[in-house]
Structure formats: structure tokens, C-alpha cells
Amino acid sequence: MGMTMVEKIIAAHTDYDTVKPGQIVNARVDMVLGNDVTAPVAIKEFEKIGIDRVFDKDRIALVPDHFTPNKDIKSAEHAKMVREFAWKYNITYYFEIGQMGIEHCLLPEKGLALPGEIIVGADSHTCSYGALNALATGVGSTDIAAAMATGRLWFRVPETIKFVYSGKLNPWVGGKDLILYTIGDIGVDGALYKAMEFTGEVIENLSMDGRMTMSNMAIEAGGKCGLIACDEKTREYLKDRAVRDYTPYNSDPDAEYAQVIEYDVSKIEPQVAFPHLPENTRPVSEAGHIKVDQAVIGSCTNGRIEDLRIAARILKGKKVHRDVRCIIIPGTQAIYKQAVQEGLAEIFIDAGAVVSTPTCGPCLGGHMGILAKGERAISTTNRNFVGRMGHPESEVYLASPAVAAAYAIKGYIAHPEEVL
């Protein structure tokens, strides 16, 4: 019986030359990543090992990026946490103000993620990196201290379900709505602790940005993983960035999946997630007028470029609506330098929306566009619990750049086409 991608990755990190789901292995680790939430505690635990190095100053990458620029005290003190802690131990990617993305989008920019590896880190968004087709996934503080430490940690292999998207997709439908109709189908536990595996001719068309989208949001469905099988457009994306070699890994034809799922993607409309789960999807259709008071476009999950261009074709020579703020974040430094080149920045705040310096921010409820009690907002971020952006009774709507850019304008819920 052959292996499937998160199978095979796991094993050539080990001393197997094959393993199974449920098996207990202890892998070598790629990367490991640390944010200004979550490292300090890591940093903590690091000290107490009570040795005075890290396993390889060139395999940590800290990114403060959840409450930078910092917004209070409390965030200072955890930033200078990190910086210190990377100075002391000469760590090589170390990226603060000036430098810094929200994590997510930062690391596959710099190169810093890649086919084949194993990536840990701090956060469970971590699984973003599956879209470069690396097995990354997010652990707890105290795990990221002993990877730090040793370049090890535990794993029990996953199954894993095969997702088949076939089909063409409709005008404005994109990776975002894709993932949500998804979780919509199997729930926010459909695919617990499972690798999701994401195939077909949609995805092989889909852009790297509309990957990374899908696989950011695999542990919204409780995945462990969400894994994309390295191509042609993979390897151009990585052509200038790779700062290692990589070995990719696509599963063998006779894999044994779990369960296979199959959509046909000409059915799906652009989504939106209701509150307070991310599977509580319905076509924009039959979305309603629903009013608004904020819009958020970006983050770890639609803050790329291509998330933005697509903003700016909405909000280009129009307003946005009186009664709404719209929070327009790019991923990264890169990122926000190449809308203003573009001149989508302009778009946004010709419009009336600001554009915020990179920053998670609003997406914890950490700063830049908190919301009061019995306010709502249209976000593309991932989570839409209660009280993910702010006040317990206020509402998050999940949706992606080209439906929240409609909101902003029409000051409710929208299909794109209404504004164009």
C-alpha cells in the first residue's frame, strides 16, 4: 500500500522508510515559528531547559505581528521579550517593524517555507504552509521551547481525506469561498487532527495566493493539515525565494485515504460565513440585506496582493458607504509597497478606506478596528467566534476581498456584481 503526501513527508523525517496513521513518531523538524503571542511563554519554557543555544539559529524565524506596532505596555514587554531573545541567540530570521508581515503571509515570501519539510509553529494558522505542500501545523508554547531546543518533536500520523475540486469556477469565486463552502459541507470538526488533502483541476488552476488562502483555513475544519501537491506554479514561486533545497512529496496512486470528497465547483457561488462558526455558510445569495458597520480585507488569509487587486476592481472610482469603516491591511511590507506601485492604494483611499501598516490586529481582537457592543463586521479573516473582534455581542461575517469590498460600498451584505 502506498503513502499519501503527509505520510511520506513525516516519514523521511524520521528513521522509517514508511509509516501509517495513528503511529507515534518523533520527527525532525524544518522550521520552527514564534509570534510576539506565543513566544514569550515558549521563551520561558526555553530558559528553564537550561541550555545555551538553540539547535540551529537559521531554522527559528520570530515574526511580532499579533499587537505590532505595539499597542499598549503589555504588547511592548512581549516584543522586546522576542527581540532580546533573538539577539541573544542570533537568530537569523528575526523580522520586527520596517521588516515584518503577519506571519503567515511573511514566511513563503522569504522563502522560508518549503516542499517536503516539516514547519511548526506557535500559531494554528501555521497550516497555511501546506500550500507549498509542506506538513505545517501549529503546537502549543511549551512544544515550540523543545523544538527550539532540539529540532524534535512528537507527532501521531494523520489520516487523511482527499478533497476533489473539478469543474469551473464562477465569476468572484476564488480559494476563500472554496474553503468555506467546504467547511460549510464537513463542519468545524470534519477533518479533526486529519491532513486535508486538496486536488483536482480547480486547485491545479487555482493561483499560489488562492492556495495559501484553502490551506490556511484546514484547522477551521479541525484539520491538521492542508496539503497541496507541489507543481509547476509552486516551483515558480519558489524559484527566487527557497533559501534551502527541498524535496517534494506527492502521495503514491494506491494511497489509503480516509474518505474522499468530491465537489463540482460550477455550483458554488461566492460564501459567507455567519456568525459565530466558520461553518455556517450560505451563498451570498441568500445572504440578506444585512447592515454592517466595518469591513475588514486582509490578514493571514486575504492579505496577498492578489487579495487586493481584487478589492481595488470593487472599490476603484467608487465610496465607501457612510455607515462603514473599511480596514484594508496588507500581509506584509513587500506586499503593501507593490499597492502602492500598482496604485491600489490609492483606490483604497481615494474610496475612503484606510490602509493600515501590516498587522493580525482586528482578526484576535488585538487592535486596528476593535468592535462595540452590537456592531458587525464583514471580515476575510478565518474565525468568526464570539467576541473574535471585540465586544462578546458583537458579530463577525466571513467572506472573501471581492464580497467584503461590496459590503464596504453597499453598507450590507452584497454580491459583487451589485456595485459593478
Second form
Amino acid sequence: MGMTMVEKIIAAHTDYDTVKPGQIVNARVDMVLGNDVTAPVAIKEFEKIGIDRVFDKDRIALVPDHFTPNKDIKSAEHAKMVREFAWKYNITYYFEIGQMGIEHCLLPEKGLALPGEIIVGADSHTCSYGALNALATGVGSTDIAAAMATGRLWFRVPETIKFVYSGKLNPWVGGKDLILYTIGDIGVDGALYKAMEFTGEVIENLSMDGRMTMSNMAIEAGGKCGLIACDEKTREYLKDRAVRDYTPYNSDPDAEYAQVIEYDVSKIEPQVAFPHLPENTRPVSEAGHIKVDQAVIGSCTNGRIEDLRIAARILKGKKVHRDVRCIIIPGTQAIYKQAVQEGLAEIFIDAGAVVSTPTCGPCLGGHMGILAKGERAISTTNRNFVGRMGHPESEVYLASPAVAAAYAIKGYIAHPEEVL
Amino acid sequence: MRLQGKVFKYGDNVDTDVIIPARYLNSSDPAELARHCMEDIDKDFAKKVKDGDIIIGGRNFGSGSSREHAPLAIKTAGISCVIAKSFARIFYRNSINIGLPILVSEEAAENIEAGSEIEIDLDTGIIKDLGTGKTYQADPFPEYMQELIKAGGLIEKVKKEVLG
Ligand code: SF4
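The form predicted together with the partner chain is what I need now, so please give it after the form predicted alone.
First the chain shown before, then all remaining chains and molecules of the complex.
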């Protein structure tokens, strides 16, 4: 019997030749990640262990991105704690303000997440690197404390659900719409404890940015990871980035899946997820006349250059509606710079949007665009839970950069075609 | 080990953003986090909860972010155990790692009512509703996790391994 890619990756990080779903193993990890919210808790736990070294200073990444540049005194103290830990243990991949970005945009960009690797991050959207064929998964702070000390962690080998996407994509439909549609279909616990594997001609033709958007939201279906096979595109993306050699693992043709789900994408139009769950999706044509107060374009889901280019195509030469606050957040310094060089930043500013330094900011209701009671936002982020972006009685609608930009001009949720 | 307490009951998909909203994550002080536990769906939870009380949730309890602040806030608030139909995977591992007992029992989660006084035997996984006298059997933990729980959580286990 063949193996799925997730089974192969786990086996390669243990002494076993094969592993089976349900088995619990203690595996080596290739990279450990923490941020300014989760690393402080991890550091406190790490100190309880009573050792004065980390397992490998080149395999830990610390990225202060959630509340940075520090939004208040308490968050400044957390950021300081992370910085001092990084200095003390000489952590190679600590990214100070000016170098940092949203962690899940940054790690792939820096070549720190590679095919066939196991990457654990104390952040649920660590699953983004599944797009690069890495078993990347979100864990807790205590987990990364243990992993920073030992370079190992316990895992339950997951079953895999295979998703096959075929057909021709409609205009303005991209990775975000595919993953929202998928979550709308299987539900927020549709892949609970399982690995999701995204396959098919549509995935093969999707850009790396689009693939990362899809893998990013695997957790919104309860998945452990959202894996994509390593192909020419992956290798091309990593060519001048990868900091280590890597060995990809693709699924055997006779691998056993818990389920195979097929979608004909020609039936999918741009999607919107209504409050308060990512599974509450509707095609934009059925969204109705929803007035919103704020548009956020950014985050680890859609803060990459391709996302900004799409938003700029729609906003070019137009004005943001006077009742709308449009906030655009490039994912990293490099993306920011590219947006300036390509003239995207100018398009945004001329349209009346604000362009922020990279930060998670409003995505988790941290800073840079918090909602008041009763307010609504359309956002290219990944969660629309109660209170996610501010007041418990505010609302978040999730969509692609194209739909969010179209809304910013119209003032209500609209199909991108309506504004062009 | 036996636990006893009053039940706080919630529905499906109780996510980590409502267990502890991000606006409080500029703190990592467990007591401070506990003061705001559940406040977006149950404003007076922190005031009402007593040591030993038990949370019962529906499907996919603890979904969303990886913030360990969530089980930490629940534990520090005094909750002795969470029972649910299913748990989101990061919440599940975080709870085990920090020593917050969690049990999966579809039946108990379905039938036990808010405010009931219940007793839990953690060794056998038997949950008893003291009001109705009904008992429920929770799913047993895999062996690896039992060891982890016995060791006193992940850090204690690592300590033994690293320091011999
Ligand atoms: S952008 Fe949002 S979802 Fe992504 S890491 Fe930051 S807070 Fe989490």
C-alpha cells in the first residue's frame, strides 16, 4: 500500500519506515516558529526546563508581527522579551522591525519553509507552508518551548482528505475563492485532525501566492495541514531562497485517503463568507446589498504581491467610497518595496486608501483598524469569528482582494466586474 | 482523580477568540487572562465560575487560533475539566500539554444540562450527572497522552528527558 505525502514526511522524521494514521510519534522538526503573542508564553515555559541552550539556533524563527510596531506598553514588553531571548540564544532568524513581516508571508519569502520538512509554529496559520510541500502545522506555546529545547515534538499521524480541482477558473476567481468554497462545502470541522491535500490541474496552474492562500486556510476547516505537491513552480520559487537542501515527498498513486472530494471550478464564482464562521460562504451574486464600513486588504492569507496587484487593478484611477475606510497592508518589507516600485502604492494612495507597514494589526483585532460596535468590515483575512476585528457586536465578511477592492469603491459588497 | 462541579454549557465551534479575545493578548499573565475568559459569549463567566466547575461544549471546541492563552485562561479561571463532542486539534494538544483535563463524550455533551452538578472520574473517564444519576463514558486517551498527563504535562516530560 502506498503512502500519502504527510505520512511520508512524518516517517522521514522518525526511525520508522512507514507510519499509519492514528499512530502517535515523536518526530524531529526542521523549523520552530513563534511570534510576539505566543513566544512570550513559550519563553516562560522554556525557562522552566532549566537548560541554557536551544536545540539549533538556525532552526528557530521569531517574528514579532501581531501587535508590532508595538501598539501599547504591554505589547512592547512582550516584544522586548522575545528580542532578549533571541539575543541571549543568538537566534539567527529573529526579525526586528524593519526586517519583519507577517510571519507566514515572511518565512516562505526567506526560504525558511521547504518541501518535505516538518515545521511547527505557535500560530495556527503555520499551515500556510503546506503550499511548499512542508508538513507545517500550528501548535501551542508549550509545544514550541519543548521543540526549541529538544528539536522534537509529538504528532498524531493524520488521515488525509484529497481535494481535486478541475475545470477552468472564472474571471476574478482565485485561491481565496477556492478555499472559501471548500470550507463552505465541508464545514469548519470538515477536516478536523486530518491533512488536506490540494491537487488537480487548477492547483498545478495556480501561482505560488494563490497556493499559499489556500494552504493558509486549511486550519479554518480544522485541518492539521494543507499540502500541495512539490513541482517545477515550487522549485522555481525556492531557487534563490532556500536556506537548506530539501527533499520533497509526493503521494503515491495507490495511497489511501480518508476521502476524495472533487470540484468543478467552472461553477465557482467569487465567494464571501458571512459572519461569524468561515463556512458561511455565498457566491458574491447572492450576497445581497450589504453595506460595510471598512475594507482590509492584507494578512497572511492575502497580503502577497499578487493580491496587491489584483487590488490595484480594481482601484486604479478610482476613488474609495466616502463612507469606507480602506486599509491595505503588504505582508513583508519586500512586498511593500515591490508595491512601491510597481506603482501599486501610488494607486492605493490616489484612490484614498491607507497603506500600512507590515503587521497583523486589524486581522486579529489588534490595532490599525479596530471596529466599533455595530460596524462591519470586508476583509481578505481568514477568520470572521465574533469580536475578531474589534467590538463583540461588529461583523467581518471574508473575501478575496478583488471583491474587497470592489466593495471599497462601491460601498457595498459587489462583484469586481461591477466596478470595471 | 475525581472532579466535581457545576456545568457551564456552550454550543458548537466555541473559538479561541471568544475564550480569550485578542484584545487581551497583550498580557500573558494567567490571572489577567482568566478575568476575561469567555466574556464575549458569557459576560459574567469570570464572576460566576467557582473552583472545580466544568465546561461542556459542542463540536469543534477551541477552534481557531493556536493561543495557549485559551486553555490557560480556562484553567486559571478554576475550570477543572472541559467536556465536548469534539475538540479543535491545537486546543486539544495545548490542553494536554498544560494539564487541563479534557474529555470527548458526544452523549454527555448532548444530554447534561447547564447548571447541573456533575462528577468525573478521570482515571476511568466516567462522567456522572449527580442530579439525574445518569452516567456517561468518555473516550479513553491514547497511551502516549496518558503518559504525558501522568508526567504532569509536556514540560515536565521534557525536563526528565533532557536532564535525565
Ligand atoms: S495575519 Fe492574522 S491570521 Fe495571519 S498570523 Fe497575523 S493575526 Fe494570524
